[in-house]
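The data below hold one chain only, encoded as structure tokens and taken in the form predicted on its own.
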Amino acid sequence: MSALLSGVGLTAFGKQPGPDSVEWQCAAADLALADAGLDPLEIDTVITGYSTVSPHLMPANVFAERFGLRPATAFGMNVGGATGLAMLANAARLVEAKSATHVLVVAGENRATGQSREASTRTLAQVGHPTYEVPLGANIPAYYALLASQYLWSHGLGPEALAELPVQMRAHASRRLGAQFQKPITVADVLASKPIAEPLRLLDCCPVSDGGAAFVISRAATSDRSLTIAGTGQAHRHQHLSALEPGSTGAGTAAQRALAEADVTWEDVDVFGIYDSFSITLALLVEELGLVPPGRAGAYVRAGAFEVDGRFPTNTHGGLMSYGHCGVGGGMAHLVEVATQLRHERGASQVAGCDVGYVHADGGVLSAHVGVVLRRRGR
């Protein structure tokens, strides 16, 4: 028996003053339950992601109370940006073990308007080593900038190689309602944008957003739009940048575990959702996964491989770099988009013949990896 993804919910992302983190979670949950065709009282398990703006010790209970649920089981999770897919993987296991019937997975934050830039930077920097990294003033962009510098140097590339990736993400977002940034950009725009941490510039980085996302994972289909969660895989090889092994972060391991469980190969996958907190994040991930050769991510993007009609249609909603990043919900948006593609509901941006999708998320500094394979039922 495989667990089923019966409902998804995704709000618009951006600077949207008013709702707090739990209210964004409630908004996304409403959308997911309506999508699944379920009454809230049919939910027996709630799993929520963390919020840096409202760091409750018992986030699932706080959400359930606000939303009016009394689940038999409720708990929160935190593995950084990989949290959304890790929650889905745990929900699938609960359903497969018959310990749950309908699991609501939810995340959301008012990170753009409910927290100062300084507070957000300081909080997120704590993924660094408390002795060797954080005291030196490092932050998330700085950690990824070090990876970008190493990548460009080792492959003899200039920053324009990475600039191709945010250009592609923005092109996708220009055709996706709800994306934070939709105005098309060029490589020249990326290279001319404000320096953040050499060699990364503003347009190499994802924005901070308000928004929410939610999934419903069920034991049985609630409609003919329910999708099979065919395989999941995880790998946790390190936490801190100082312990990272370039080219072997665990991304490939997590992906292969998910593919093996689903009994598919990359040749079977039609659409991709790959975590893209920075241009370098996406480049490193697609190369370690084995989708493109080392050092060639930018060249493949330039050749159209990541377009809707390319060999590897990727982040067709615009990804974190353009749809936006509201914390845990940002990584969940990739799965919502892949699910929408597999349901053949993306209109002019629909990937043709789309039956199998792969979604990948990472947390920390390429520290925690989760891969998920989704499949249209009967395929």
Contents of the next structure:
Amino acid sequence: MSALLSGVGLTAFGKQPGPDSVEWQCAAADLALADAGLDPLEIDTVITGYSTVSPHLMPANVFAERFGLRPATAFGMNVGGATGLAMLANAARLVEAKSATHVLVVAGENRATGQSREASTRTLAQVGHPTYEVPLGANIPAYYALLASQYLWSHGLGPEALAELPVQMRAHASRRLGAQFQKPITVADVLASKPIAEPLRLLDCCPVSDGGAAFVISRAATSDRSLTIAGTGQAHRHQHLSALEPGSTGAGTAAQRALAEADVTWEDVDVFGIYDSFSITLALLVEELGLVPPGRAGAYVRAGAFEVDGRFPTNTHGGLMSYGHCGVGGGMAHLVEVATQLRHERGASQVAGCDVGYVHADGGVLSAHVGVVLRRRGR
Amino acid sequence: MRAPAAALRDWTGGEPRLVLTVCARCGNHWYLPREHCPVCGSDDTDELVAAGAGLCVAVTHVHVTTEAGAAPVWLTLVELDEGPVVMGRASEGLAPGDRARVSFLPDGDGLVPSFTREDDR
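Next, give the form predicted in complex with the partner chain, keeping in mind that what was shown is the form predicted on its own.
All chains and molecules follow, beginning with the one already shown.
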């Protein structure tokens, strides 16, 4: 028996002062429950992502009380950017084991306006090793910049190769309501943007955003819009960049586990949502997954492969780089978009005839990986 | 198994050296502290002081720092001749593909590893 994705909710992302983290979570949860057609009291399990702005020992209890729920099971999870998909994977297992009927998975954060940029960078630097990496002056952009430097050097490429990826994400976002950045950009704009951690520049990096996202995972379909969670797979091979095994970060392993559980191959997948915290993140992931040959992500994007009508329609909402990144909810937006595509509700940006979608998230420095295969029911 | 407290001190403990761990069962080498070999699971390990030279495989010039107003910093990844990849500061001009050698610079109360192009020394 496969679990079903019965509802999704996604707020607009951006600089939106006012709501605090739990209020963004409530907004997203309302959208997901309405989408599933469920009453709050039908939810028996709540899984909640962390907020860096408002860290708490018991985030699921804080959310449940505020929203007005008394679930039988409630817990929080922390695997960085992979948290959203990891919550969905665990929700699916609880439902398959008949330990839950309807699980509400929720995350939201006022990451853009709730703290200073320095505070945000400092909190996120925890991803690095506290004695071997952080004291060097390293932070998240620096870790990914090192990966970008190694990638460009080992494939004999210039920074324009990676600049193709944010250009494509922005083109997608220009057609997606709720995206933080919608004005089209060019490769020249990326290369001329402010250096952050060279070779990465501002437009190679996702922003921080305010917003939220939520899913409802159910034992039975609540409408004909419910989708099958056909497979999930994870891999957790390291935490710190200094322990990363190049070319074998766990991304490919997680994907193969998800595809095997769903009994599909890449040939069967029509639409993709791939984590894109930086241009290099997306390039390394699509290459380790085996969608694109090593070193060729930029060339494939330039040729239109990630477009709505391309071979690998990817992040048609604009991804973290242009829809935005509010923490755990940022990595959930990819799944909301793929679900919308699989429901054939994406209007002018609809991927024609799509039946199977794959979503991948990573946390840390390619440290925690979760892959999810979604499928239209009956296909 | 070595008790963590008995481990050889490295630059994080104020000694100017990079210390690696070698698995006595399978020969795997690694850099960050670990209790068990992630390849074979053994806790029978030896320590090795790295010679401090290797191939620079990545360099970044970090402009966005965690402290407002802090100066930009150069960082590198160096694949040591012993195998493991080590992160350090970099002297300006070091580039991927260069041979690099470590030295240890004072930083606050301690030391940090910093890599220089080998033919610049």
